[in-house]
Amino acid sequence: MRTQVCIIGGGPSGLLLSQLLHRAGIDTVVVEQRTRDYVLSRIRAGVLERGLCNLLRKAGVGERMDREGLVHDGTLIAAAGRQFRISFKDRVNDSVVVYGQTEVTRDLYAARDAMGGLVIHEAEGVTLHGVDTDHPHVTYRKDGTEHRIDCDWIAGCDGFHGVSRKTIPDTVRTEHEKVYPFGWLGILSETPPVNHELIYANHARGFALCSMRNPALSRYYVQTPLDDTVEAWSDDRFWDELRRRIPAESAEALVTGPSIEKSIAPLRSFICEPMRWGRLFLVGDAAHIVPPTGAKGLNLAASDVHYLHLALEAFYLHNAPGEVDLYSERALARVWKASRFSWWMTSTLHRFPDQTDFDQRLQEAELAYLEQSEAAQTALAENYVGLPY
C-alpha cells in the first residue's frame, strides 16, 4: 500500500489530521492498533479551547459540537471556604466549550466514513522503519498477515506509550518530565451538574473539581494520593469527600447519585524535544502530557494538528518544503507556554505531601489575588481559553 502520509493512532489527534489533509487533497491512511469501539469507550475531558473549536468547524466536523456543546464564559475559583468567578468574556472576549473528547472522535470517525478515510483497526506489532531517509514506510500485523504501508511522511499520534517516540534514537531525543505525588480519582455520575460551569477548588485536605459532560451528566474530581485505590473508594465515601472540599453553597446544591464510571488517574508533565525526526512527526500525547488542571491535553495535541497540517500543506500545495522543518519550533514553543500553565494552576490548587499551613496560606493568598487583580484575572483567562496558533 502507498500513501503520502501514515497516521499512526486513530484518537482524536490522528483522526483530526487525517480529515483536515483529506480535505487539501493530501493522501493518508490511519493505523489503530485498538477496536474502534475500544478506541470510543475513552473517557476523557472535554473543554475545548477556541482554537480547537476552529479547528473542528476547518474539518468539517463543528456541526454537533455548535449544536450540543456548552458555551462558557467563565469558571470558578474556591478556596477557604468561598468562591468567585473569572468571566473569560470580560478578561478576554471569549469563551470555550464543553463538548466531549469521546463524542468529538465519534464526529470525526463519522467525517472519515463518509469521506472514505481509510482507518486500519485492530494493527498489532506496529513498526516504523526508515524514518531517518527519504522512504520510510510501516508494517504491522493484522488478521496474521504481515502488511507494509509506504509513504512520504509518519506522523505519530499514538499517545505516550506509542512506539512513535521510542522510535527517535535515545541521543537525539530529550525528555522532561515532572511527576506529581497524587492522582485525580474522578466518577461520572448521570446526575445534573452542581454549577452551570467548572469549579476549580484548593482546599487543605486536597484540590476538587466539579465539571460535567452535559446537562444531565456529571464529571467530579477530587486529589488523592498515589497509592490509593478505587476498591477503597465508595460512591458515598466519594460523594462526603467532594462536599468536604467545596463551598457550602455548592456541597448543599449537589446532587449525587451512583457513579457510572470510577477511576484513578495520575498527574504529570512531559515534553519530549524534538518533536520532528526525520520524516517523523510527533503529535499530541506521544511528545507531551500536561496534568488535567486547565485542559490543556486535547487542545494541545489539536495546536499540534494545526501546524503540522499546514506545514504538510505547504510541502504538498505551495512548493514550500521548508514549513515542515519549523513544525517542531513552533509546536514546541506553545507547548511549554501550555504546560506552564498546568502546572500553575496544579501547583496552586493541589495540597503536596509535605506542605505545611505556611505553604496553604500562601495558596490561599495567591487565589485571594486573583479574586482582586484583573491583570491576574487576563492572564488565567488568555490561558485558558487558548493561547493564539
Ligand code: PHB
Given for the second form:
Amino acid sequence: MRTQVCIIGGGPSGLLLSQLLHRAGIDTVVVEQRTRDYVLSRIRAGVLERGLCNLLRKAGVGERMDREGLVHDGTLIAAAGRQFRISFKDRVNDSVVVYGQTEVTRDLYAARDAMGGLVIHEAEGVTLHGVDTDHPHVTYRKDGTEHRIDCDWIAGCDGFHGVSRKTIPDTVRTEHEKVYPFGWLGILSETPPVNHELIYANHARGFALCSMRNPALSRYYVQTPLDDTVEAWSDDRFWDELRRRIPAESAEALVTGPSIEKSIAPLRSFICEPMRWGRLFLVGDAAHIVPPTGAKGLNLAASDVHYLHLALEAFYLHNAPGEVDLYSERALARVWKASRFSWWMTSTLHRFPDQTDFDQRLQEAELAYLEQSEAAQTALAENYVGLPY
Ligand code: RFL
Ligand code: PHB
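Could you please show the structure of the form predicted in complex with ligand PHB, as a counterpart to the form predicted alone just displayed?
Let us now look at the entire complex, which starts with that chain.
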C-alpha cells in the first residue's frame, strides 16, 4: 500500500490530522493498535481551547461540539475555606468549551467513516523504517499477515507509550522530565455537576477538582499518593473525601451516585526534543505530557496538528518545502509555555509530601495574590484559555 502521510495512532491527534489533510487533498492512512471501542472508552480531557474548537470546525467536525459543548467564561479557585472566581471573559475576553475528548474522538471517527478514509485497527508490531531516508515505510501485522505502507512522511501520533518517539536515536533525542509525587483519582458519575463552572480546590488533605461532561454527567478528581490503588477507593470513600476538600456550600450541594468509571493517573511533565527527525514528526502525547491541572494535554496536541497540517499543505500544495523544517521549533515554543503553566497550576494547587512550612506559606501567598490581583488573574486566564498559535 502507498500513501502520502502514514499516521501512527488513531487518538485525537492522529484523527484530527488525517481529517485536515484529507480536506486539503492529501492522502493519509491511520494505523492504530487498539480497537475503536477501546479508543472510545478512554475517559480523558474535557476542556477545549478556542484554537482546538476552530480546528475541529475547519476539519468539518465542529457541529455537535458547537451544539452540545458548554461555554465556560470563568472558573472557581477554592483555598483556605474561601473561594473566588476568575473571569476569562472580563480578563481576556475569551472562554473555553467543556466537551469530552471521547465525544471529540467519536465525531472524528464519524467524519473519517463518512469520507471513506482508512483506519487500520488492531495493527500489531507497528515498526517505522527508513525514517532518515526520503522513502520511509511502516510495517505491521494484522490477522497473522505482515503488511507494508510506503509513504512520504510519518506522523507519530501514538501517545506517550507509542513506538514513534523511540525510533529517534538516543544521540538525537533529548527528553526532559519531571515526575510529581502524587496522582489523580478520577470518577465519572451520572449526576448533575455540583457547579456550573469548574472548581479547582487547594486543601490541606490534597487537591480536588469538580468538572463535568454535560448537565447530567459529572467528572471529579482528588489528589492521591502515588502508591494508591483504585480498589482502595469505594465510591463512598471517594465522595466523603471530595466533600472534605471542597468549600462547604459545594459539599452540601454535591449530588452523589454510583461511579461509571474510576481510574488513577500519575502526574508528569515530559518534553521530547526535537519533534521531527528525518521524515518523522512527533505529534501530541507522543512528544509531550503535561500534568492535567491546566487542562492543556489535548489542546497542545491540537496546536501541534495546526502547525503540522499547515507545513504539509505548504509542502504538497504551495511548493514551500522549507515549512516542514520549522515544525519542531514552532510546536516546541508553545509546548514549553503550556508546560510552564501546567507546572505552575500543579505547584500552586497541590499538597506536596515534602512541603515545608516555608513552601506552604509561599503557596498561600501565591493564592492570596491570585485572589487580589487583576494582573495575576489575567495571567491565569490568558494561559487557561490558550496562548495564540
Ligand atoms: P492518545 O490519546 O494517547 O492517542 C494515541 C493513540 O495511539 C495508539 N497507539 C498506537 N498505535 C499504533 N501502534 C502503536 N505502537 C501505538 N501505541 C499507541 C493508542 O492506542 C492511541 O489510540 O494521544 P493523542 O492523540 O496525542 O492525544 C492526547 C490526549 O489524549 C491527552 O493529551 C489528553 O487526554 C490529556 N488530558 C487533558 N487534556 C486537555 O487538553 N484537557 C483536559 O482537561 C485533560 N484532562 C487529560 C485529562 C489526560 C488524563 N489522563 C488520564 C492521562 C485528564 C486525564 C485524567
Ligand atoms: C476534566 O474534566 O477531565 C478536566 C478538567 C480540567 C482539568 C483536568 C481535567 O484541568
